[in-house]
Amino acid sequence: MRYNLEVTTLPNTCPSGDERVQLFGLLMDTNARLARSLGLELETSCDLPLAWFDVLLQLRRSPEGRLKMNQIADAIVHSTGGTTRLIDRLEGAGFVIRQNCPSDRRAIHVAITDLGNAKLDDALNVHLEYLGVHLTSRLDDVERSTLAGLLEKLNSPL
């Protein structure tokens, strides 16, 4: 099969120049750049992938220090299969353990271990330094407050 690779000029009605498309693109580009550079910093400084950091942080933030697999998948926006593989690797490193859920025999809890907490503490120090350079030093107090309010608004249900 052959593809026509000619470049065509799109009419002025093409929505790629729409402010909404550009705003969303800017949001996505900013997220991708920050995630990529933070991930590199965590890998270099702590030997901890960003996805692992995210799971450990979600577990630390949970009231009981543990979450069901589906809760982790929802929190980190992964498929359940991808989350299972991720938890397998974290468990292999000794950072999390699986526990049976006492109230639902079908459910499995994932809990952070002491080793996982220690690794997360190291990573959080790196994360805070990273945020100081790439976020807080670039925005003043009012800008940070405005950004937080706007992001909370975008993250709230419709």
Given for the second form:
2 protein chains.
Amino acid sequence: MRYNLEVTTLPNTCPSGDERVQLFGLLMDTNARLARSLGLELETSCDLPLAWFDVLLQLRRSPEGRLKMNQIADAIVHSTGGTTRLIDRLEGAGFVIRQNCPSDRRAIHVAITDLGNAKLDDALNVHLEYLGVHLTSRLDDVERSTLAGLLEKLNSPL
Amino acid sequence: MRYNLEVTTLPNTCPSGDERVQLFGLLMDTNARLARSLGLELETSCDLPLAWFDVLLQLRRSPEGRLKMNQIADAIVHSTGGTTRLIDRLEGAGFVIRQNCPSDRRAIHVAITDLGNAKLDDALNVHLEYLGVHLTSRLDDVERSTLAGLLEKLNSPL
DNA sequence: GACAAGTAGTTGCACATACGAGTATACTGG
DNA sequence: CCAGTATACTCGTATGTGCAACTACTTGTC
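Could you give the coordinates for the form predicted together with the DNA, as opposed to the form predicted alone above?
Every chain and every other molecule in the complex is listed next, the one we just looked at coming first.
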């Protein structure tokens, strides 16, 4: 009974085939697929949610192994509220700790713990293996660096 | 009191600085930022969640303007359960309808309605404007097509 | 110095939406 | 015709968002 109600088969008149729209879709798609497969991999192999991995990686990348809540939220593209709760969970698991910031007592430093570092090492091993399968096998050195350059540009402020 | 407990400041011994890890992070980051800003844009301008936009776009791209649940789940990289709920909402809003598939009664076809098409047109206008700001201004034609090529490769089956 | 304005982080709430596991149903191949 | 597989749905759980309120602190201005 629910058949062909209100559905007109239109030709694709609209710019859904626009080159830029396609590129954008490709970017989103590629990412979604990679994120999903890596997330699954990390979860099953290390019991580490992708979001946690992301936080730990950001912390290790930072010069001092610690960041303010603010910076984390920005780095992992979450809301501040969401970040508070995410860090709560990470702290509960013992992977990070909150430290008072001496120079600004409003701020809180989040530092990675030894346990967090160990976990991250595990996860990075899995990640590197994953990258071997999904990245290195598909793109060679030159292509990877080209891609990195283009993404940098795409990420740059106007 | 909670200071430097269990935190040893290690040098970055581990491969967090690996070129491939960085590239992967860049990809995730770029995407998260773009998705967030486009999502916000679509939500405020068209009152259309990004996931809905994604579904409508996939439907329009399909040859007949309709897809099976399965195909949608795959195309938008969601679980089947999540897709069911998502399509429920879209159907509730009148943007798509479910049709029984004559040849396989297990399957369900989801078709875009005229209302859905109209909504998608609105959204595509916003999207194109967005792309002008965030994409075209940062990457020229050649760069865009290079990027598309690289992403295609990254997306390809092994 | 004191006071207004701004900033950092947390928290509660309503809500959206994902996932996984389990279930019902329908097709398919021996 | 039955066992096995595929498809979609339901349910409980986890986690995210935005918003608003609140605390604690910092900064700019008179």
